[in-house]
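In structure tokens, the next block holds one chain alone, the form predicted alone.
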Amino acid sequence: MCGIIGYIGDQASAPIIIKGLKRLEYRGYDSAGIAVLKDGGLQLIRREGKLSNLEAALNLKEMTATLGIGHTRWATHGAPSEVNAHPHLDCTQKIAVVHNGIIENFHQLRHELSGRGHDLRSQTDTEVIAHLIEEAFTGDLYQAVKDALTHIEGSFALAVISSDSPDMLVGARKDSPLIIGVSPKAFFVASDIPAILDYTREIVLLENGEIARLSPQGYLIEQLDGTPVSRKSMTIDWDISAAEKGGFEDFMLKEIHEQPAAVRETLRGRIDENGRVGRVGLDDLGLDDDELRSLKKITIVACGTSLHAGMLAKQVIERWARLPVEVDCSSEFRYRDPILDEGTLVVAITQSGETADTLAGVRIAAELGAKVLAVTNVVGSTITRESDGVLYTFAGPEIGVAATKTLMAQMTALNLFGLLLAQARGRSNHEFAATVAELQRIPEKIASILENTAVLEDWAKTYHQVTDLLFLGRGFSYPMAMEGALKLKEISYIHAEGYPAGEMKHGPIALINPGLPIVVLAPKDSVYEKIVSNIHEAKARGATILAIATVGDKDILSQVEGVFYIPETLETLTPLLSVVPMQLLAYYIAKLRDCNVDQPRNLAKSVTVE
């Protein structure tokens, strides 16, 4: 996820673009850049780091051009650096492009362009777009962009300018958001509404597969195949704060709703047309098939929510690849003198890539001769530089402290890794193919959960004043019971425990008193009958049972006080669905308790100290 903005009108573009980028900095903040017309050419200024670094490098009084584009970056290809920052130029330095999205076939395009003599200077996927436009340009920038996009596979929202077309701004989108802003004497393109609310509240939404040509006189929208598009503008009455959150009340709720996109982007380009996990999308993995086959053991290290993703990864890897997996919380791993050697792969999971305890574990693993694979959401973070390979998640920046969409992206990526291990080790079977197909259906199933939350809101109204709450699960649901309890603790400050349901009778069942609410994960899976028995044990001691069950399960209704249904899916993928209602339940309870869900007390987004 990145933020882009373009302006064409009757005022100096640079101050407008910088102000717009400030409104978009929540979409990316590892580098930023701007390109405007100057003296018949393009003036390009880019800086690594926060937007303030770029702003300090600009002399806005001298930047009077009325056409320009800008970008604030969340890296997906190429580490954060000035050379990888947007905008990107072509060989002639006359065409500038800013882009949000992922170009799936950029390796192939880069190779082909280099073979034709193009000088590509960055490690980004975006730069190939500028060179494709250069090749297609014969005087008409708009047509050149249309022609260039026929070669691109993946997602994009982009804005393009050229010094040879000083009265034209081009925008296009596919699977990444882009809007047009309309005012009497100026027009904008932007990733999101906040970027332009200081200048206009009249917007036009671009749809998938559409391209727009903007000039000081107006705009034109077409489908990429040339079919004209007529669409009315809409007037925005949100304030800036609400607009930054996409109309949601909090970043956490917005990010919960971004989970379908997080799954899609993490899968994008990683499954080939034959339904196999492809190497192209896992090019930073750092392990070839021979190395994957030679592994004797995997050790997973992580903290907090990432640890729960690791607990799930243990189960899917052992099931599919038949390879033993240990899971350790990083803060313990670093002090327990672990047994590691060259036959061990240490998988270190950290959203930020800067978690101090996990980094310490990575350094111990390297000292002991183990290979290290980092699973992270942040390109160029410390862990990516200290590991042998990287498995990136593509959730985009997460503003809320409590992890939601980043967990979803981690679970998706780790499922892919488990499938790749099985593939390399010759253990692919019918379940493998079914899992690959079902993974691609998960986004729409998450979306269906997000559309029907009334039951969860009712539960929150009933139980938001309790002092204790229990979450139970078995098998693949056990790590999600742990996650459900963690989310509730983090943002509502209610004491909660996640527990393997079968272990309750070994002591903790003594804590059950009449009316204690227990959320039980009871999907129709291989341990369904066992979890039903655990429900009876808890009910016999007076507990109130709230079940998360598979749609169509009518039998559960007579055995519990409340049911929230999730779509049917494969047993191994159930956690990607069952975690969503627990995130929402924690959110609704916290809001009723008047808690700050985006910035819970005593917590930080990235724990960079021991």
The other form holds:
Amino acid sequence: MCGIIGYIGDQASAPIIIKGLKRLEYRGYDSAGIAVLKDGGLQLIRREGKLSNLEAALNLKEMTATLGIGHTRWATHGAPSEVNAHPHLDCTQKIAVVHNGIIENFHQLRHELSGRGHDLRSQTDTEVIAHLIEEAFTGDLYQAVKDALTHIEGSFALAVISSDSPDMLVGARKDSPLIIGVSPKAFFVASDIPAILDYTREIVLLENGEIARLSPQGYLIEQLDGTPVSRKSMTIDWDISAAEKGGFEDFMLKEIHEQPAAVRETLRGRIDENGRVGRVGLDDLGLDDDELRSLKKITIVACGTSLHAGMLAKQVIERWARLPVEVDCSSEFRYRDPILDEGTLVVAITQSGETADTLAGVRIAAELGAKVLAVTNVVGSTITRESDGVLYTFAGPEIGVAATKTLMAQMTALNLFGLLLAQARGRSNHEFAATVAELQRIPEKIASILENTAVLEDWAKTYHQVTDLLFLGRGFSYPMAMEGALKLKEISYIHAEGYPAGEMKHGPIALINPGLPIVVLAPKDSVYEKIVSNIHEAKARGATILAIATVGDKDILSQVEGVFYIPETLETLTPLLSVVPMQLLAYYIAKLRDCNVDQPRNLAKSVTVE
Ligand code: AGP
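I would like to compare: after the form predicted alone, may I see the structure of the form predicted in complex with ligand AGP?
Entire complex below, previous chain first.
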């Protein structure tokens, strides 16, 4: 997510803005910028890279203006660069905008604005907002912002200033957070509390669809349709560290709770009004329908959690597109002299876009003439520059080393890709529309899981001192059994193993000692009866079974030690729900073992070396 801060008051705004942006650095960014009033106009300074690059370009002594806005950019549309950095100006260079969110109809808006003679200089979606405000401006900046926002589809948190309105700072939000900071002689807008905690602990939360007008004397809030809003301020008693985690104890827990948003933002603009997977939000894919139709094979390469997303994608793509898919961990793929040709699409899944083994695999694929599609969460990452196309996930920056919301976004994007392949290959059927509709209900279903975690906390209390734990699954649940084991291993340091349940009888069942805890993914799906048989096999040998089952399944209650229920959904989408209790179980167990869940021992967020 991008970081926003705006200031209007009795002090020089630039130092306050820079300090506020520093407080937002933890969120991850690739460029930064500031705009302040100067000599009746606007002074705009932006730099790619770290904030220190921006600071080096500022002469704070000369920047005395008491009105300004600043931004740290996490690129979504348009590579990281100075020209794409915020703030963005209109043609008159009198209006400056900073934005966090995704404008779904920006292609159309860019086309229309250019057609009306506007000079758009960046590749960003944000810039269209500055030009829409310019067109609506007739002397009242606040009204012009309200009018401009009526043309915007998508998510936004905005701060806007104009050299023609030196006593006004405007903030507005829809589906992206924005707060107002209140102090006796100054007022702030910010995307997150840490940005302003050095100056005030009094904040007012802006709710969805609200807009605020701030002056050196106070603030006014309305709904975007003009309905007045009266809202009291609240006092924040968090320290900076707690504020960075949004009040959660750890980034990992915060990011587990950000998963509904990760799904919504990854879907945003990619399903059209007819309930089909649209091309608009997939403009970086680099593969037209003819190319999708002509594919003979897909080879997926990835590591760790991303490999588990790939294992799931294999089943989803083969289910929808009936196209053969093989999956390999990148460290094996790069040395096995793979059989690839122009009929093969290599799909490289890497949230960081920097994993050395996966990058090596991509280079081999290119040498062998295969097209490469990268699935990544980082715009401008290395893999995006070495692939033929990119399928972006929009989970926002992930701080915890253990991948959670980025996996969720990967599974969302890869389901979309499977559906798009089916569409292109003429295979979309009656299930298709139901799947697209259900995919859009997944965020609320994840949210319902996050509201009922007591069972998982009890399991953690009972089992946090075990030395071994198994995770079993079949079919679409098998990749998630692997992921559940990895999550537990990497943050609690307990030996855990994910396994295809049907394979236990071929050896590993010998492992079962009385009381060995086994988490079994047992959703109501096409292999439910089979997984119940596997539960009986394990129980007969003394195992303790903890089942993750579909709500309403009463039969399973009498057959296992404990059940955590997930909402009903389609078989292909069940992993997006079943992974959540396993993430939480690993988290609670690790916390009881006093492990550092955000920075586990021996691990790096991105393994950029072999
Ligand atoms: C997942 O929790 C781990 N942090 C690790 O396995 C990670 O998924 C793997 O290193 C791949 O990273 P990437 O997605 O950035 O390529």
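Positions refer to the first chain, counted from 1. Whichever C-alpha set is largest while still superposing within 1.5 Å between the two forms counts as the rigid core. Just so it is clear, the model here is predicted, and its values are computed rather than measured.
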Rigid-core frame, C-alpha of Gly33, shift of 2 angstroms or more between the two forms:
no
